[in-house]
Structures are given as structure tokens and as C-alpha cells.
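Single chain ahead, written as C-alpha cells, the form predicted alone.
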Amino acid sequence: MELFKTFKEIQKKQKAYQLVLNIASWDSNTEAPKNAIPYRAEMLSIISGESFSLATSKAYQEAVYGLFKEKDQLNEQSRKEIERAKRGLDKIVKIPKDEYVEYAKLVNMSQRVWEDAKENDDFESFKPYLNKIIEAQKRMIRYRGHEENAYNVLLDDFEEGMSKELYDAFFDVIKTDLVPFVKEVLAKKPNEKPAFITDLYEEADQKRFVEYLMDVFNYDLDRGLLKKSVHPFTWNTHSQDVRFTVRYLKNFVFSSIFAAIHELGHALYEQQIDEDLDTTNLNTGTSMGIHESQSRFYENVIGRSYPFWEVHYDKMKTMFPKQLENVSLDDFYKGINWVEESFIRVEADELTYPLHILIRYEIERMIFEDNIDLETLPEVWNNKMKAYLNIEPQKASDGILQDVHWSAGMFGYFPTYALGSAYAAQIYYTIIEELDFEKLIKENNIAAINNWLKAKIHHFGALKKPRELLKEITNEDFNPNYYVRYLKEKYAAIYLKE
């Protein structure tokens, strides 16, 4: 089919321009000297404009419209293929060039400058490209014609078929159940934390036993590597090449060992997505939602477990002797499972996770319904962190300016993360049917929880959409009770056992 042909010839090049893309961006989140970035803006949004032109072109309208059309003439992963085109042309095609061009150049210098800003605790600073960020996408939202459900239309750019209503739903779930017993938790919990938690451990110690943990999750050095950045993040172009981030803080080891075992979550599904899928744009996970429930799935659910840690402790003493040579496998599994109200979202315990999430998606939904002020943005934000967390950061860098997604211009990411963590406990739920789960866990054997994930979930990259894949998986539809029960199951005996 000739359309056909035309659409693969221009999806080639909009590879290889977003190649080009992709590679300078992971260099300025990673190594880029600072006095770079403006230049490096400049030139980057000149090739950002050369691809908009190439995916909004005659040729390829003509191709994608023509081809969704006669979708049903097409074998299933060429019409998902065209499926997807579509979706992704209909969010570009009546945004004017100048103003695309305009908007990749404020995203790239935006992200050094909150950088800048989170390190000396300026909002100020950050707050002009705060607001031409919103103001731009609330334009591109108008150009695609959803001005009246502005905030509707962000979700579903990260989990397609998500909206307000279904998200409302969820969070009255976390809101109604899990809240009391999270406060139930807290009044319980010992006062003191255990000093090995914020002890001192040096930065070299710390990235050698995350390249243990590579080893021990089966992650592929041959297709990927390791760097450090300001924000943990993972970063692919396709199978054969997916990298991470962490970050290292010499008081917090559990924020690299954790953040590691997360993305290594994200890298392991890019990594395992079938390699047939490369030249196609089904080359990626299916939602971001799907991806945090891998990333949650390995952070939490393997991760922060007690066979896990009865494989792997005697190995981090050997590593760090000092810190943990008085403290019990007992009581360094409470201690990486430790409840308490924090500022710092990467670093929040499992239990109190989704109350995080909960408060920026109330402001974002404030941002995109309400028109709220920015000035008070900082004001917002402390004022539910103490209606849901009875704690009110001092800084910027604990509240408003910690996390680097707004500064990217990723609104409607963050409901995901909870969303993510409600998937991997329903999955959860399911592997331990079919798999001695435990088991394989205290025999090292990770490869065989991977080898499930990849036939239930990573292989199938995008040719499935979220709710479908997971009904397939799990045999219904989402459930957030799933979450609660996990959540209760494990806090319970860890927390309010007699």
C-alpha cells in the first residue's frame, strides 16, 4: 500500500530527528556544562522545528488520516501503528510552527533554570518560566480545540482513557480508606528514627553497590548505562539502548538504592519490549501509568520486601560496615519501610506515597480549571502538605520547586505515580498465583519475575492500551481496592502487629 510506504519513510526521519533530540537532552540532565544550555536551546529548537514541519507535512497528514480511514484493511500492528500516529497528530497539527519552535527552546532553558532555582530556594526565579509554560499549554490545548477540558485532555495525554472523573474515583478511595489507616500508622510508629537511616554514606560506596543491584535485576550493560543527574529519570530511543539516573545523597542511601531499583523498573520494560517493535512507533510502554506500575513493582513490591533483603543485607554490610554494623536484618527492613510525614516526594515512604501525588494533582487541577495565581502557588502548596501531611516546608526546594516535571512542561504526569502504584498492587496480586513469588525472590532467581512481566506486559511495548492490557493480565478492570488491601496488608505487620 503506497500510503503506507509514505508513512514509514517519513516515520524513519521523525526517528532520527527525535534521536538527535532525545541524545542532547540526556547530555543536559547529565554532564552539559551550565553556560550550554542557552546556545544549546537555540540550536535544539531549530531541530525541533524541522521535525514539527516533517510530522505535520502534507505527505504525512495525507498518510496517517488517509491510512486510519482504511485502518480495518490493515493487519493489527499497523493499524495500532496508524492508531497511534493519528493520536499524536491530532495534539500537533493545528499548533503554528513559531509557537512549537518557541515552546521546545522555553522548555529546554526552563529545566537549567529550576535546577538553579531549587538549589538556592528561589521560586522567583523560576516563576516567569513557570507561567509561560502554563500559558503555552493552555494555547496548544485551545489549538486542539478542548479548551472547556483543558486539565481532561493532560491526563489522557499520559494514560489514555484516564480523566478527571476516573482519577476523582481513585483518589476518593486513597482519600476514604487509606487515609485513617495511614494516620492509625503514624500514631503508632516509634518516635525516633533509627539513626542508621540518615547516617553518612560516601558517594563511591554507594554507586557500587547500585551497579550490584544492575547485576542482581538483570539489567543489560550491553544496551544501556548508569549516570548521575539532579533528578532521577530513565531515557531510551529503543530497546537496545535504555538509560538511567540516580542521584546520591551522602545522609539518604536509601534515595540512590531506591531510586535505582525504580528506574531500573522503567529500564527493564524498555529493555524487554520486542525488538521487532524498533522501527515502529509502538517501541515504548503503553502509558505512563503502566510504567510506574513496573517501576512501583520493583521499588516497592520486590525491593522493599523481606526476602529480598534476607538475599541481599549481608551484602550491603559488607559494603557499608560502619553504618549498619549494630542493625539487624529486622530492623533495617522497618527502617527501608519507615512511615513518616516528609517533604521530598522520591523520597517518601510507600505508605504515605499517594498523599504526595494527591496534593499536585489538586494543584494542577487548579492551574488548568481555576486560574489560580502563581504568586500563591507556594502558599497552595505548603497549605496541603499541612492538611495532608501535618507538616509546612520552610523552602522552596521541599515544596514547590522539588520536582523538575512542571519545569519540563509535564502536566497530568503525576496522578500516574499513584495510579502506577494502584496497577502494581492488582498485578501484584496475580503473580503470586502464578508464580512461587517468595520463593524466586529468596533464590536470587529475578530473571523469572522478569521473564513473566515480559510476556504479560513488557513484550507487547504499545500495541495494547493500558485498561486492556491490564484486564488481560489481572482478568478485570481496575481496582484501587487491590492497592488498599496491599498498603494495609503490609503496614499492619509491620506497624500495628501486637
Contents of the next structure:
There are 2 protein chains.
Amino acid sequence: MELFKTFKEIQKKQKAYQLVLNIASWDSNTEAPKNAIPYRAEMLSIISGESFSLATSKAYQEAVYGLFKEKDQLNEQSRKEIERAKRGLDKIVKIPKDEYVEYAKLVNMSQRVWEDAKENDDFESFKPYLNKIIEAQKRMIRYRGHEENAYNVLLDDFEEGMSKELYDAFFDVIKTDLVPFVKEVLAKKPNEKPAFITDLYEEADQKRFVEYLMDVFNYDLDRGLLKKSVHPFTWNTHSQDVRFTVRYLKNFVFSSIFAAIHELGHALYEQQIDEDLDTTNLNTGTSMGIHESQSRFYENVIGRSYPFWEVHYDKMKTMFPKQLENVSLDDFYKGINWVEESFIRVEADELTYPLHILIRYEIERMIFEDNIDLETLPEVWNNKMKAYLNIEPQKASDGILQDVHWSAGMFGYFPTYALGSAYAAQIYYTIIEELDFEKLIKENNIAAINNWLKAKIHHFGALKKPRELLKEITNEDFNPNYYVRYLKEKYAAIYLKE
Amino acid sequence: MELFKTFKEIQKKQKAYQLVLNIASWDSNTEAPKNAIPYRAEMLSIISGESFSLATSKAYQEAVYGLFKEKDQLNEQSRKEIERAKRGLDKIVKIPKDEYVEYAKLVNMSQRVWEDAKENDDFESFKPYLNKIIEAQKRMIRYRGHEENAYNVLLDDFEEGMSKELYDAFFDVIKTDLVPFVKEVLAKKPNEKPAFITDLYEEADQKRFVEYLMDVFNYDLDRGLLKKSVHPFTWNTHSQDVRFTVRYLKNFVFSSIFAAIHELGHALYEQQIDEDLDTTNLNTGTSMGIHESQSRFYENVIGRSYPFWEVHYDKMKTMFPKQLENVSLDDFYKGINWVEESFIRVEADELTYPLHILIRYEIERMIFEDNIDLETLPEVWNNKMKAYLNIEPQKASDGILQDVHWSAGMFGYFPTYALGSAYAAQIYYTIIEELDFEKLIKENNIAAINNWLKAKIHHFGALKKPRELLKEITNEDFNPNYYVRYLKEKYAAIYLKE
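Given the form predicted alone, corresponding form predicted in complex with a further copy of the same chain:
Zooming out: every chain and molecule, the one shown earlier first.
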């Protein structure tokens, strides 16, 4: 028990460091003036250093590894805390501090280089940094004792329990079953994009509509707030402080609306975690994949559904009378589910989205398994775009340079985006068995859906592992067929009806 | 030199702690959701504890006191750094950590009790806390070895070099020279307050005008930002990040306008400090009094001057055509310098303001020198209001409970507010000798005035002590007669002209 006390004390301190670093990062990403950043970066690296020293301190190691050996004597929650702490410790403890510090600098620098490279469509300037990051990643995995199967280690880092084998099975279904369907839809969809999609919607009005949506989804403003930032994100430190941001594009109102609903999904997850867990390391969503399943569920399964807009379209028309004057509900529904070949993942529609992820997954495998020559990456990228989406980017910023992830060393992260959508579909086929889902949406009773998700997923925080959770909810292991079924049912009804 | 290296290393870490604590406090005071606060308070107390341990660590003490002994061998800047560090250390090093922690808790609790007491006009409920705070203050001063002259210690804490004797001389001038003048003005001023002062001005429009003023005063938005909060304040971590807030009262537009100019004064001071000082403990305004002199100078000497509105009143009329339609520049000038007896210090006009401070100064002296029975404080307060301003508050929230300071343990702070105004007047009579001040204002060349203040005051940060600075600028020691002269010249012209 002495050991557990030590563990809790050090963890509490770590949580304090994490809190202030998080608040600083929120500030940096939403409002800090430009010139504040360099000094701040230096100061924050000191605090990060303190936090790292604590997280790898001998006392903490002894506590975590000591308790792990006797974990069967702990109660369930304490055992989970120790398991999670050990998982975190295993990742960093064998890496020399120098290597860690160097890596942090490299990643910092690479992101800046990537920004410029993207701006200038210049993959060559980014390539050496990409190479260094990949080498560093491989080295760090070796330190951790996993020379073989490097990519598996990364996949498991971002989604515990996942592996190449499981993702291969998932993406095989996408490739063989979804890709042909997508091609069929793209061939049959109308040529002309409805004008109201890209009409002008004033920022202040968009914001008011987002605020309306916050209310619809029962987001608790005593424990959160909405703000503006360059890229939308959800931010949280504990269940009592869960914020999110959107951006407002004057000529693409759906960007703020669906980003808001997406982030609300992340935010509701975090707000609905048991407050009791706030003093533990379990007070957070259990994995990237499950988190994304919640954001996609709210955004797509609820937010892009017909029943949802049966309730809310009138409100939207009142707020945007000019833009939507001659747009029927049916047309609006088609508009929010508009499908098209596109280069940029973050702007892709629900149907083509997984193909963007498939491409990244295949390339990451090549990098970590086949030691592919980086020189050829842009070409590989373009060929895959051509194969799956039948379009070919003319510049690197529309292709391989579009995403920040690799410059930040995040390999193995992309697959969780598609996985989240697939989890969401699997959960959907369970929820419609257990609730009168469509009726609840039509009654504007999102609270009932929130409650179901709270009871089944949210309140647990990280007490349960992702695959364990999914199995308990759906009575089944992860099954990608639900995802394809969901997409086919929805998009066939919109685009392939005779 | 080894010792100096240690000093700089520990100081850098302390600055990192200070930065994250500051950012958290900015967040708490401007946007953090209500329920975020309790958990955050607990976490921040951990970080504060780390910072305190560092600030009182043996290594730091050895470095600071060691270097102080040999300070004559240091260059000027390093010597000033050590002197300032020693001054900070002296204040806390002899206080037992337990006492410090208890005091922090007491102050925290007292502020909450005060809030309720103010809300309920209930001095009795606050009295025991006030008593505990005063006792704790006296005890801490004893620990520091200053049993005698406790109030002097507090006065010097908030304004280095000031003492009862100096403040007595200052407030004597106020009492004998200004109080009768104020009474004369109050007797002769028109009875009816002009309606445009309390007309309705929409928040969004007020904000746009504040943004216009930011531009007029050359506030640098690459190193700052404007935000809204319950009480206006300026916030800074270093010269590259200096922000300020205002609040918008729909029926009192002057509140946001002059709070903005006031905070701009604080902010320009901080933005104009030499960037080279950012890595030192000298990267801040040198004292409360000098800081307040800058805010008051911008707010009153520039912002409430006739020439200023000769340039900007047209702009204001364009932005508020309905409210100012029939208001001449002369009437407007009288409106922004409207004088009246009022209960609340923060809403007081420029002329009666020092009398509010006089009252607090006299009461603080009674508390620390005469051990006055706290029971009698409200009565004492009311009698003084009657004597100096000829009005008597009917409730404690309009009287003794109006200000947060004492509940936060800040005794000796109030006098710096009046001192700042007096410094500003003394600086004013110098600046008009050296610059064509009125012409610069009429040419909307605030930049030239900023530059003068930068060269004479701002860029030094805390390199020079307040009284030293004042003497260098004005060729004279602090002389309160300038203040009274300034007020008399200005307000006689407005109110006592035949």
C-alpha cells in the first residue's frame, strides 16, 4: 500500500504538469499572439523536462513495476491504473533521455520544414527530415525491444490490441467490397454540385448555428466552451473541462457544422466520463479508435442522417433564409452527403474517406516493412490515388504533403480514423436494436442517445480496453462488414435509386 | 561565475513555472468554464508548491546571498538581478513553509467569504477572516524580523522606497490642499448628469471603438490581444506577450473606453521593455506605483484631455451617431470628466479618486499601528466618507466591503494607486517641457509620446528603482504638489470658470 501511495503521489504531480502544459497548448492554439511562441517554447520544454524526469524517475518505476507484479491483489480500478501506467512507462523507459530530447527537437523542426514544403509543393526538402524521423522511430522501437514487427508496435501504440493482421483484414474488406461500390456511386452521381453548398454564410451566423447545435446535443457549458481555431479540435484536462473549436469558412458552411458535431462527439465522450476517475490516469477516452468512433457517430450517423434534419432543417432555413430559400429538405440531405473524388483527406466525404486512409496505411506498411526508397513515395501515392479514386494529384500539397502526421512522427495513427468509422457502424447496428434510434432523433431527444453511449462507453473512461468494450457492447469482435453495409445502405439509397 | 550560472539556471526554471501558472490564471480569468476551477485549483497548488520549493531551495539561497555579498564585482545588470532576487527571497525565506501554505489557503477562503459578504452586505461574516489575515500578516512581518513598523514593511513591499513618512507627506497635501478644492467643485458642478453618458451603446460597437483605440495607441497585436473579462486587467509574461481585457457595460460606454486606455498604458509599458531583459527577473515594470503612473498617464493625461478628443471625437460620432448626435465636443469633454460624489472607488472620477485612497490609507494605518477594533471599521469608513466626500454609504457593499484587496491580504497596496496618479502628474510637467505634447496629440502622433516614455521609463524594465527613475526623469524627488496643481488646473477650467 506504501507503493500505491507513492504511485498516486507521483501521478498526481504528473497530472499537475500535464494540466499546465495542456492549458498552455490550448492558449497557443487558440489565441496566443504570434511573437509569444519562441520564448514560450523554451519555457515549456523545461516543464516538459520536469514532467519527463518524474515519469521516468526511479521511484515511479519501482512503484509501477512493483505494483504490476502484484496487480492481482489490487481492486479492478487500481489494477487498470497500474496497467495503463505500465503501458505508458514501457514506451519511454528504455529510451535514453538524450535520444528523447533529440527526437523532440527533430519533430519540432520537421513540422516547420513540412509546413514550408507543403507551401512550396516541395517534397525534396521534406524528404531528409522524413527519413530521419523514420530512422528515429525504428531506433526507438529497437530500444523498446521490438526489432521485428516495427509497424505492429506503432499500430498497437495508437490502438491497443490492433495489429497488421487485423488491419489487413479490415482494409481487405474496404478494398474488395467498398472500392467497387464507391466507383459505382461516383459514376452515377450528378455532375453539378448544388450551389447552396458553397454559397456565402456569414461567420457570425455560422457561429450562432453551431451554438444551437451545442444545445441540441446537450453539451454542458458549465464544463466547456466553444472557440475558434485554425483547425478544429477537442481539448480536455478532466471531465469538468472539455472544450472544442471549429473554424468558419465563409463559402463552406458545412465545414463548421459538421466539424462542430464531430468535435461534440469527442467532447461528449470526455464530459460523460465518471468524475470519480478524474484523479486517475483513466479519466480519458480509452483509445484513438473508440474516440473517433464517437465523433464519427455523432457527425455522420446522427448529424448526416435524414431524421436529424427533419427536426433541424427549419431552424437552419430560418437562420439562412436567402441561401436555403429554394432548397428542399431532400436536396439539403443530398447536399450534406455529397460524394466526390477529392485529393484532401480532411475535406473528403463520408463514403470516400476510408480510401484516403487505405492509401496511407499501405504506404506506412511499405515504409516500415519493405524499406521503400523515399524517393518514390510521391509516385506511389499518386498511383494509389489513381487506383482507388481515379484522380491523380498534380502537386505534392494535394498529395503526399497534405497531412501533418508524418512530420510529427505519427505513424500508425491514420488507420484509427477509418477504424473509428467502422466501430461507429458496428455500434450503430447495435443501438438500433436497443433503442428506437430514429424516433429519438425525430423527437430531438439526443439526451437519450447520449445516455446510452454514456452507459455503454463513455462513463468507463479508460477502464476498459477498446476491443473489450466493443465486444461487450455489440456481442461481437470487431467486424468491418458492418461499416461497408452501413455505407452501402446509406449511399445506395441516395445515389443508386432508379 | 559558477554561482551566477546556478542562479540563472534556477531562475530560468522558476520563470518556466511562473509562465505556466500565469497562462493558467489568464485562462481562469477570461474563459475557463465554471466547473473547471476546483480540480484546477488543486493541481495548480502543486505547481505553486514546486515553484516555492525552488524559490527557497538551499542552492538558490546560496547563489543569491553569495552573489549579493560580491555584487560589486558584477556588471550593472547582473547586480540588479541579484538585488531584485534577494529582495524577493528576503520576503519569503524566513517564513515557515507550513505558515505559507496555511496563509495561501486562508487567503483563498477569505476571498470567497468576502464575495458572499459583499453580496449580502454582511461585514460580520467577513470580520473573523479579516482578523485572521491581519494577524497572519503581522506574524509574517515578525518572521521577517520587522516587529516594529509593520505597515512600513507592507508599503515598501508594494512600492520600494516608500514609507509612512513619505506617504503621510503625500496624503497631507491631498487632505489640506485637494479636499477643499474638490468640495468647491462639487458645490458648483451642474446638478444633472448629461444623458449621453448613460445612453445605450451596443457591446459590439464598443468593442470596435476599443480596437480603434488600440490602433491609435500603437499597441502591437503581434505581441498581445484584447479580450473580455469581469474586471479589466493587463496580463503579461514577457515583452512578447502582453494582453489586456476590458468589460462592456451597455449603459456606460466610458467604462470600456477609459479602462481600455488605462490598460493600454500598462500594456505599452510592458511591451516596450527591452527584449534583452526577458531572460532576467527585470523584465517587468519596476513597481506598482510606476506602473499605475503609466496607466493613469495614458488614461487621464492623454485620454481625458481636450486635444485627444479634438482628433478622435469625429470618429466616435461616426460610430455612435444616434447617441452623440446633439453632443458638442465641449459637452463631450465635460462628460468624460464628469465629477461627482460616489461610493465606489473603481467608478470614481479622476478628481475624487485620491480621496477614496486616502480613506483606505488612513484605515490601514489604524489597523497596523493602533490595533483598532475591527468591529468599528464600517463606522470609521462611513465617517471618513462623510468627512472627505460628504456622502455616507448605506450598505457595506458600498463601503468597506467594496474592494477585494484586504480579503486577498493586500495591505499597503491601495496607496500605490494614488501615488501612480501623482507620479503621472509630475511626469506630465516634465514631458510638456521636453515635447510639444499637445501638438503631438493633435497630430495623432501617440508614437512619439510612446517613444519618449520608452526611452525614459519603459525600456529599463526593473533595472531602475521607482524613486530613482522619477528623479532621473523629472530632476526632482517625488513632489505631490504637481498632482494637486494638475488637478486644479484641469478641473478649475472645467467647473470653476465664470
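Bear in mind the structure is a predicted one, so any value in this text is a computation, not a measurement. Residue numbers count along the first chain shown, from 1. Heads up, when I say rigid core I mean the largest set of C-alphas that superpose within 1.5 Å between the two forms.
- A displacement of 2 angstroms or greater separates the C-alpha positions of residue 383 between the two forms, with the rigid core held in common.
- The Cα shift for residue 397 between the two forms, taken after rigid core superposition, is 2 angstroms or larger.
- After superposition on the rigid core, the Cα atom of residue 86 is displaced by less than 2 Å between the two forms.
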